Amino acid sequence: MFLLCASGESVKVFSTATEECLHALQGHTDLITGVLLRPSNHLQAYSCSLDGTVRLWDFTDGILIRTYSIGYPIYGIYASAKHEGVIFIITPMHTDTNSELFQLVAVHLPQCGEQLVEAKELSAVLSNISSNPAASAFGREGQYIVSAKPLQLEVYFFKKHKSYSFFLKKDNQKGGKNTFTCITCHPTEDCIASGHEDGKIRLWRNFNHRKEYTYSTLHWHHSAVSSLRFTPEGTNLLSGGVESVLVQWRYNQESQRDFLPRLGGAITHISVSPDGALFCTSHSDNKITIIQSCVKVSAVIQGLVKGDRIRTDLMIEPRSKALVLNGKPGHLQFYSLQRDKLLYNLDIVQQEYIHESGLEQFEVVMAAFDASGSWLATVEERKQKAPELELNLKLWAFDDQKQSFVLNTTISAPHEGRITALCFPHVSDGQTTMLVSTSRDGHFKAWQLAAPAHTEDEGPSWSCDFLGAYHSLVPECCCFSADSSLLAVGFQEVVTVWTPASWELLTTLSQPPGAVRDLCFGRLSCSKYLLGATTSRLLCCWNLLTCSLEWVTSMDVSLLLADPLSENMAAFCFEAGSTDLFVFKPGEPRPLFSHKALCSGRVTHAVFVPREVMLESCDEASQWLNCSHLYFLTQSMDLLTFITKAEEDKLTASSKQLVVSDDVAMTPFHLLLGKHRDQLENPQAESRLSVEPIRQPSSSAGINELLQMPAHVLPSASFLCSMFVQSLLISVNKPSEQNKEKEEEMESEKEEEDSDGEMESRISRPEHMPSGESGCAAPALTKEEVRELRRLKKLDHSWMKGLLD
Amino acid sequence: MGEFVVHRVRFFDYMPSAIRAMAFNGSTQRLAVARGDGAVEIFNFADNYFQEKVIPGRSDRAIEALCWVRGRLFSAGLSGEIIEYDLEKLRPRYSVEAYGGPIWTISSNSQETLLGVGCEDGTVKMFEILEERIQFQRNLDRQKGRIISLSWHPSGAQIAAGMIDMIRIFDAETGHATHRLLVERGVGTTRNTEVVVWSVAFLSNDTVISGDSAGKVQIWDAVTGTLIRNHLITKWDVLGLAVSQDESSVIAGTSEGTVVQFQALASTMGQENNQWVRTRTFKNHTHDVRALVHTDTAVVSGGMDTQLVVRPLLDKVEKNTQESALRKILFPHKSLVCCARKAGLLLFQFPDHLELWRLGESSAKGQAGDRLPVMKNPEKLIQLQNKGEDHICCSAVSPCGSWVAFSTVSSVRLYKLQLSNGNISIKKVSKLPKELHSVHQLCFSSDSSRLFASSAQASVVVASLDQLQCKHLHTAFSAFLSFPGSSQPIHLLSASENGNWLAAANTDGQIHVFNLHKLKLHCTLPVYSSCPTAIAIHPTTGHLLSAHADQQIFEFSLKLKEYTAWSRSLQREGLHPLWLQRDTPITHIAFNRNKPAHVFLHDAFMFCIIDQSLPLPQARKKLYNQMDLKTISPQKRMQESHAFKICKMFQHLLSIHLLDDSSLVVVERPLADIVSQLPPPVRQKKFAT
């Protein structure tokens, strides 16, 4: 079974069995707004995009079959088996893209075999409709199309060329909002289900009468219904909303319903497989849940969990090297950067999260790991207003048996004010036994791990060891030196340096005006330096041996970061609406690397991730990346990183994707970002999902198909052999017309006779797949890549041979 | 408009009785409503839902079901009797004992030849409907368990009976049961309690629809006896069902106070495979919906919360018209309060007793809008308990406060009252003329020397009163008999201030004026199509003012025997649309002695003074402009002001009277007070509570 999911500029094909992303259909140049199975061929799918094209894909193999150029941004796509060769798209009414008015347009797809076809036969069906693709739907057997405006339902009957409109009042008596949010039609009966802002679902009937139409109301959701779907037989209606509960209503027995609660984030879309065996929900927290029709979760495809906002720093768990940050509400997520996969969520708050807007609930605001990864400290708080602030400091110990963190100590109300910083000392050997927290109440506290005084069976727990203050100033940040012999605490304008051994105030450093925002000790050879960023746009470097200011430079540093494996430090500076990055060594005032206008907005979260294998790069500009990756989170919640040129080459080769970029150092981390960015920037982006017969994921589709084909339907071995050899030959100068011919042939055969055509096409596919790809990507293909491809082919072949023998 | 000292009376503990049963007669557009106290009210849906007639109840009469047969009204109840009502004399005509224990239901076949009743002992008894009476015909097969509900097949060949845990279908010819439809019990803890089929409906396509105490509405095939569809609509009981005339829609009333509509709709367009689909839900009640009627254009429902709700079906009526407005009928359309305007006494009428109150007093003076401190609290002087089972149908107190009269269906009682320095003595007048035995309306002359009563024989009885005896003076029979078909009861009486005239109106819309000196008919007003709801004779000009159920107002000069110029101009220019849209009738008209041009009117939600000297409001102008007038300059105020001065300060008005000392008595009955006296509604889980 396959699952198609529009994700940024590509459509991802997942396997419903393994949850793995098999491949991404790439080709669109703008956000994809809709994916749709071709009604006449369930192995093909249409996708539409804001770039003004509709593309037809063979999604089992990831081949782009045809591109229809429409010329206008497309916001949604619909098709019906009744309307052969016609698709319906949502485009803006006027050519200027800022227009708020949209129309539903029927597009007659030309039947020629060219790769790029311009579809010119457009005819408007409904005008002035909503751009939300969920607000329009085809009715029973494609006889009518339904579209919902905010307070109006319009039904257009194709046979009679007549449309009926039904209006709702803006608000009902109880203050509920009647605005339409989504719509779906019963597959076999004349019934339209509409979801509304106030959580009601209305079932409309008799809508071919202007007056005697009628509707019944179902109400379970307390907030807006975001998606509605009938099962293919029409026996059930599925609905979902912000409650993250999938509700299954029995059609005509609406008082009976089944619930699937606690699915995670708010449900944004529901999709049902054509055979009705699987349901699929996509969630606002970057998750897809695959659900069996008995309302049981069977698989979860989870990307980087997208929370409401990230309040913790980005952290690296020292043991698994996983990225740790806020995930689900009240949780920390452990995310493997290497595998682009969520490892697990750690429940910090340990309270049921209630999906209701405006409700104050506990949030994880701060977390810190010690150097060995055996301790995790978290801070959760509730209520933004200071007087009613509820704070909890929790310390978690790593349990080797469970391979997870278990709660060791809960300190309720550790401080009277909000905690501003949390810091473990860097102890390279042995156990960490100290934690420092600073708070707005004017104190910083040191917490000590100690064995309990009078109980035997309990293990050691944490308790307060020292309470420090400085002239009743508010501490904003704290930092341990590399050898943990010094603790620097920034009290507004004053930096105080303490020795944790005896808790003596050693010295104070000050560079008024402007409070210290960020403090950082240098590492390795530069450990004598202490760097501080102040609110008065200064970056100061103190030499701790002389207790004097080494240098100062004027920059608005929003984040200061030290690479744990080298002397390098990274400073993100906010300058004129965008962020610049400087990488430098504290000893030298000259930056090693600088990148202006990295992204718009402030960067407040970043982390150095140590590499598993050190790079031996000689390029001066990328030398600082030898030890660690630098990941940072932009204001639009994109997670970005820097890679070196060599890595980029490797990446593009492995994904067979060509990045045409002059930018040497920075490339968006595509695999991670595609989906993430899409959902952030375009909450309305359609990620319609669908499913297909089961197929193993494999590196070479052609061979796989051969292997899976039953022996009795295979053509003779000699025929196959020649095909194979042909498929492995790569002809760079092969004219592309030949490909098109082949494809045409394939198409016509398919239409004539399904099973035969299918087989034929499968056999012919290995031959033209690589060439087709090279054809479309020919201008950008370099010699190196050709070599790479050839190498891959050789590998496949030998493996195949081994199997056959 | 003038300023008045207002007695805001809220101590009238009027409590309407719960609605138990309803029946609608489509040909005459009359709705009969049976209340919990045994009273039957007749509403005329063709005439703005006016409550034409009230048949007073009896304390031992519990009506369970009503049935119209060709304009005849039958009721059956737990007393085990079938009662036919005399709609002209407003009393039961006769009652027939069914000998089957309490009767739960009554239903006539569509040919209107047979009346079936369902009894406690498990029998369905057939009564033949004869011209003047009904006669027992036979029993159908006796079943175990009571018969709760009955419904005839439109052909009259079959009858479905709802029972405990099952529905039986009888062949009406042979009297044998042909099918037994077992109704499933509720789930969970209700599994052990038997399910009561509260209501059944038999449709012409052999479909039986049932509503039961497990909250289900079930659709059955009566040919095969199988369940077609099950709709669970409430956790509590489905108490009533009603089917539209064309059998395309069914409504079900539940204990939650909701009315759920089901419609037979084609699942795919252009095909005939109609399915019963739950469509709309109306929530207009807080308590049980006990009785339901599905008219062609509206859903009429009533129940424990005593309100009669007419909810138009918006797909059947024009939108935004008078017809499409929701109506709630809360209060009776006749006044239950009588005021002795010279003595400052109020007489409140309850079903089984009367209360006489003296108004409070205040000596303080204040600005407009001030609340004056009460120096002397209102005081209940007398509570007159009615003896016997019959309920009081009308009552009156004389303007001087020395006479109190009331009537039941069987007798009239007259009391002489003496109030002197806190001593109250009451004396019953024992010898009443024999014509005064059953009256519909009572009225005293303004000098308290005469008592007028409209008797059951469609005539007015005039009796003169002196100090201690009540001498029979005159009986005015002949006047009404000259008009064909007007044996309808007289429901309004009004004597003129000077004692010259007496006006009387009946439910046919006829208004007659009698000369009290000559004791003969003076004139008859032209009959207007809508029933008069209040009439009054002007004390100085001698004009008769009448308000009608369709909110029209007429003024008739008794001297010239024609409509006055003001009335003609009112008809010519038409009343303001907002005035016509009001949904409660004018129940009282009074005049201000000091300002002859002022007419006082009120309905349940507003109080209006019509200044006949001012121009009539234009249709496009604002009707309720009292607040606006206050803010604009005096010159402009003259231009803007019009004849209708409307005050909406007092709501849920039962009565407004103008005392002789020019203070107003406003009797209000806030809805919250009524609701607080109702039993608690069924407990419902509300989301987020």
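Rigid core here is just the name for the largest C-alpha set that superposes within 1.5 Å across the two forms. Residue numbers count along the first chain shown, from 1. Everything quoted here is computed from the prediction, not taken from an experiment. What changes on going to the form predicted on its own:
- After superposing the rigid core, the C-alpha of Phe259 moves by 2 Å or more between the two forms.
- When the rigid core is held fixed, the Cα atom of Asp190 travels 2 angstroms or more between the two forms.
- Taking the rigid core as fixed, one finds a CA shift for Gly330 smaller than 2 Å between the two forms.
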The other form holds:
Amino acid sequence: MFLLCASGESVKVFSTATEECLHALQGHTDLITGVLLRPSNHLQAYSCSLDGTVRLWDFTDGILIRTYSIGYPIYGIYASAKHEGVIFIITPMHTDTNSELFQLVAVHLPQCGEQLVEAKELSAVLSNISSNPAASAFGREGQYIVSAKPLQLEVYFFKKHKSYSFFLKKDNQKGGKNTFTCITCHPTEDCIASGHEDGKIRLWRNFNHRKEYTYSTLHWHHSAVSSLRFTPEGTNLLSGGVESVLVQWRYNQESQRDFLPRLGGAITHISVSPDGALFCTSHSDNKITIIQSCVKVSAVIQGLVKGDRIRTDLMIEPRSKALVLNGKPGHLQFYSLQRDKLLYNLDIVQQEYIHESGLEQFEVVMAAFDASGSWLATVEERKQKAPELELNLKLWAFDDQKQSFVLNTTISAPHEGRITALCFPHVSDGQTTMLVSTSRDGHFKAWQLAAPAHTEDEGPSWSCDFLGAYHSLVPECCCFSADSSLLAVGFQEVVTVWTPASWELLTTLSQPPGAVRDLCFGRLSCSKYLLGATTSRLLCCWNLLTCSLEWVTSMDVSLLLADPLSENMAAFCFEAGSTDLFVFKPGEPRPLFSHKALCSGRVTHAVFVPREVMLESCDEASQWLNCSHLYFLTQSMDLLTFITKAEEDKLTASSKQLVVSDDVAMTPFHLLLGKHRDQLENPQAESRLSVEPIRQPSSSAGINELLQMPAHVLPSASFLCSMFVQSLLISVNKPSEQNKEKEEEMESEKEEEDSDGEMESRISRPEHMPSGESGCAAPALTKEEVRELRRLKKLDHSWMKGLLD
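Beyond the form predicted in complex with its partner chain, can we have the form predicted on its own?
What comes next is one chain alone, with no partners or other molecules.
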């Protein structure tokens, strides 16, 4: 069974059994707002987008069938089997894209064979409706369509061509908020279920008459109901909300309920398979949960966990090369970039998170790994006000047996103020024994890994080794040099350089006015440079050999980072509402790469990810990507990266369908796959017996393509194996008789050589025949025809003699 999910500008097709992504249906140029199965063919699906198009897909093969151009942004799509050839979409009432007035429009899809079709027959059904797709639904096999406004329910009947409206008061007597949030309709009965902001569910009946309608109320959710869905038979009603609990109500027996709690983030959408065997919930943390009809989780598809905001930096865990950042509340997520899949969540806070707005809870705000991946440092805090701030600094050691991080040391109130920076020295060959933290209390601390004080202690732990300050200024950032021999700490407008060996202040660096908010040492041949971004929109570069300012340029740098495997540095600059990217070497005047208007808003999180294999052949504009990838996170929580032209071509080639060309080597797999095709191309060709072994090439494109196909789309292994083995066997009919005939022929060949010569001489033209009679002479027989005549000569015709007598 397949699961279709809108993901940005593409539709992802997942297998509900393996949780793997089978296809990514790409073609839209803006955000996809709806995905819908085609009522007349459940192997095809519609998708709509803000780009003003509706696309029809064959999602099993990942093929785009047709594109319908509407010309207006589309916010939702609906269809019914009763209205064949017609879809219903939500579009703005005015051409202005910022308009807050929307309408439901019926679109008659043209029936033609062209790839791109312009839909011209549009007719408005309902006006001034909500743009939320969950606020509209078809009812009772397409007889009517319902749309919910903030305090009004509107029902349009297609037979009557009339719409009835039902109103609610803003607040009821008990103070509840009656605002509609979502609706759904019973598949076979006249019943509408509506969800409301106060957590109540209302079941509307008898709405065929404007004044005689009734409704009953169900209540379990303590916050707004975000999604409702009836099962295909109409026996159950599913509801979900911020509590992350799926509630299953028995229709007409609402007192009987089933609950599935602790599903993760808040439930944003509920879907049911056409046969009712599976339920599906999507969550605010970018997760999809597949649930069996017996209310039991069967699979989880987890993408990059999306929270309210990312407080930590983007980090790479040195052991698994996984991307690490904030995940679920109180957790760090470890995400595999290669597999595009969540590996696991590490519980940092180790407290149950309560989904209630306004409740202050511990939050992971900072984290850092050492160079070898043996230690992880985290900072968690609660309460935003400084006098009531609670801080915890935790050190985690990697456990080889558990293959995860285990809590080693917890330091309560490590500083008197909020921690502003956290960093380990770059010691990759030896064991990490130091951690530095800076705080708004005006100090930076060096934490040292010390041996246990008593023999009965379990192991080493961390403690404060040095406390540093500079003229009561507040340190905002810190950074170790590439060889860890220097530590730079930015105290507002002053940059101080320390030696960790003796904690001696070596020098202070000056710059134009403005507080330093980011520091970064150069790498490799540029290790003598120290770069810093200031609040006065300046990027400064100091030469540590001369302790002087090397150069300064005017740019509003929101993020500065260095590639660990090269001299390259990346600066994300905010200008005119968008972010520009500059990649440069500190010792060269011109940037290696620049990209204007990379994305809207500020980029505050990015990371260089070292490649497993360094690229060799790369064009000049992309040489800065030879050693590492650059990933960055936008304000809309989209994780983006840069790729080279060669990598783009490789991705394009891998997305193509499996096509076996004519020049593929003759292999057993080719015989298995190309048997029917060859028979269609050469219907008169006869199979011939060959005793020569088939030469196996060192590498075959056909075999590679077949083995790269997903396992769930292939036949069973036993079926495929039997076909493959049969293709290797030599097909021989009646072997005993044929072998006997061959032996007789071989024995008689020598005995009848003379007779063969005589026969050939008789059928050949005599030399003394006149030239005029040569055209009437019989043509010479082939050797096979001679053998056939000889075989007929040996047949026993005595039975014919008996008939003649």
